[in-house]
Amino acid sequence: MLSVNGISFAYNCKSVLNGVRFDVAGGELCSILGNNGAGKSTLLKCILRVLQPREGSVLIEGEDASHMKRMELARRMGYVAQKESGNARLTVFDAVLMGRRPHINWGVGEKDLEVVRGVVEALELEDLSLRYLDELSGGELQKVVIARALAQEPGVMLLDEPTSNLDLRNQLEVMETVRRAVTERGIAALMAIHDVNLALRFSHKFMLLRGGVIFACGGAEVITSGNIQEVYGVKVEVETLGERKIIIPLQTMEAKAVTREEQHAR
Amino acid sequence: MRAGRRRDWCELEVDGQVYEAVENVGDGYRAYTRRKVLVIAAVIIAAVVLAIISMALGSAGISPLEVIKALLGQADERTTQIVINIRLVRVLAAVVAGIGLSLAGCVMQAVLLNPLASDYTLGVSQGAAFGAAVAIVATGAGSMQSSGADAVLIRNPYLVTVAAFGGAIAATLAILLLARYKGISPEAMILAGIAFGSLFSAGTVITQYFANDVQVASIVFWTFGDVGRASWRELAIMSAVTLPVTAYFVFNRWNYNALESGDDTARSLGVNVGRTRLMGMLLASLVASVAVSFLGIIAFIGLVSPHLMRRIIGDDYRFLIPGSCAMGALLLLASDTLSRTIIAPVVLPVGAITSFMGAPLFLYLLIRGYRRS
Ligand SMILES: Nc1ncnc2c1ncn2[C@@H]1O[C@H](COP(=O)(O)OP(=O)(O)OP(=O)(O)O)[C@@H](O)[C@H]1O
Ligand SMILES: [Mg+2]
């Protein structure tokens, strides 16, 4: 169970996040949409409190995260960048262990080793495992930063925007790893992505960040040609196939200068 | 491996190494980790072995088997008096100072995230090299002769010692005050290492200007790192600095694998980034100043040899530490062996030759790449 209470931030002056407050529940799998530069990332970091947020706090599990040691953080919380730097001279396998760190005392035990093999093969990342991770496709290494995370067994995941380097299958399959994870072992997940689709086929969640504040939050009934165009300026068709929600976009609207007009009325 | 799923092959290869059917990730990986520790055992096999040639080498004419027999305390008189007492702690000094400054090295490297650091491109020798030139200036040429050339005078050595240390560590303090208050990036941290390193240099040579012929070469030969200037009472104090920061630094290698995922990741996993980049640097740092100023400057061995390992067992800090700690010792000692021997009875600067002899080692390993086909 993950609560943010009115965070707001600013990069020195430039105010990118504005009293977002938001729940998402254990087993519970929430998208953050929106355009670049909406503050998805941001966001995402002021939770992780890689960024420490002007205002407002955060919980875990009703536990305020402000007070907790990095260590003890690391143990609840998974994180999967945005960009992997993935120049390391160390093996998948190596890579994926590094999850078990925040559990780890002093040695690598076999409930560790148990744990990564579990991800790897789940993940299929078993023929690269003893691969260096700067041998890896840009998809390969974004697999195997996924694998960490989940080897890390957190009870809250933030994943930014995970799957834009797979290809179609993995897309699916990786989603559908990160799915049943978060449904069976209960985690709270929160993901920024830009695929609408994908986003669809698997959040329970989701929520509309424009300009850092929250447009609309809530299950796939906030997904609205509306909403759509108003977030990203889009002109979008809403169909349903079989029994699933999906956006077809039509054509780029007007861009509206909203965004920034509203900060600065801000 | 999953049922069902067939693989069209049944081999691995990892560095150029050949693991048959591995039949699970498990049991390929721990193949994989024992080959990783049986090289760092050989380095160091390699290292007690080149040990004992070293002190059996000498106009003394004692075979290493004496040699090995009078550190079981024995020999004779007189062999154990040559090598306990001048073979051993040469050689003690040499494995000491070449694990800190191959530890000082490794562990810069890791907390800037930066191939190129080291303490001699940090600056940490520059500033040691300078505080030993002032303090030379200032205490005059005196009456204290030192152990090798003949015209150097150096009056007082612990005090040329502990400036020498003082500038090692202000060159320190000053890049880690940068990355402290102005919140510096550690690539920012390494271009400020050089250019603390070019100023304590210009320092040097504005201070050599000033000085008169004795202490011109006082310096110089300062500079010129020499193993032998150790004796028991300076081996116990660099080994009382160099051994509990190599425990640290042990104890913090998941914390340098993880940043090499970038700050976040590395916070995410539970690194405290700031103080793991901090006490690193500064205890690299310690480390490296402590040979340095008892030492002379040893240049390359910091960079060299943590890079020697890298390319053979890859970039895992859990074996890396030990592996450059081990290969420290073995390079600095063939270095100080060699010096002494190749032109014997004369000894040749031990930092030209690490230099002599890693440049090429290193050129080689750069050229042929990682090993693998
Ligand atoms: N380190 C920084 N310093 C100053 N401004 C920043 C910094 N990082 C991001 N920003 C700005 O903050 C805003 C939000 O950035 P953020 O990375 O959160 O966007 P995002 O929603 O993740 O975008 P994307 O979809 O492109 O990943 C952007 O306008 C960006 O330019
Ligand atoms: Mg982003």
Contents of the next structure:
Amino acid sequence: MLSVNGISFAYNCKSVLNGVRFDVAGGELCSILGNNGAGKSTLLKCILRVLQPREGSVLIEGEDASHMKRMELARRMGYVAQKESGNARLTVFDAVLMGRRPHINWGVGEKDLEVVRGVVEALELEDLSLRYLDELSGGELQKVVIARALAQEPGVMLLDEPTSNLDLRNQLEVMETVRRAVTERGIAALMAIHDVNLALRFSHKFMLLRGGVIFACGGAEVITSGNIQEVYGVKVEVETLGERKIIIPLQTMEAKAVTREEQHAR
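I've shown you the form predicted in complex with its partner chain. Could you give me the structure of the form predicted on its own?
Partners and other molecules omitted; one chain follows.
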């Protein structure tokens, strides 16, 4: 569904991405992991054509995205930003309806309303549909942003830190919403995220970025203590809880142990 072929990008002659190449299939959620400055958000912006890569191409269902007009690209690709900055006096229903803009020629049709009603129902936003955006919690607002992207009926979805600044409960609810939409609708989703354990819980595939290049890419097998240390510079243990891996930072645990020993000594 989404193929990125040799994307390279530089800011003011400083290289940020170097020959990044990967695929994301329909029904697959791929998490981009790496330290700040690794190129996660820059990669998403290059795919969106907000930034122009120095070289490389992006294919959506085998078609070159650079040859698509903006409206065509918007029909194919949805985007969820870290934080909503739209018109706070829009109702939830109207905000989701804005996702139909790439499909609307002369006016809103019954098909557009049907799609919006379906998305609102699927994301369980019916009780909020007449509320204004500035009346919502952070988690509710992020679900609305996801719903708006889904109303575009995209084959590809890009998400830039969709759980940033959310509490634990809302993080889990938002990620469950994303994963369910991806699997049920067959969307190829690419997500930049800092929380490795959250990514492990909900993602099908993982891309570890270091210094603008892919250090490792694949399923949960690429999440090893050695790879995490190489990419993040932090010693960790990788444990298995049920059928899922979890990351335990050793440096934090060692620091706590030292603190306890110092307190005991006193």
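If you're wondering where the values come from, they're calculated on a predicted model, not measured in any experiment. Positions refer to the first chain, counted from 1.
Hinge annotation between the two forms, restricted to C30, G155, L44, L128, points to G155 (rigid-part boundary).
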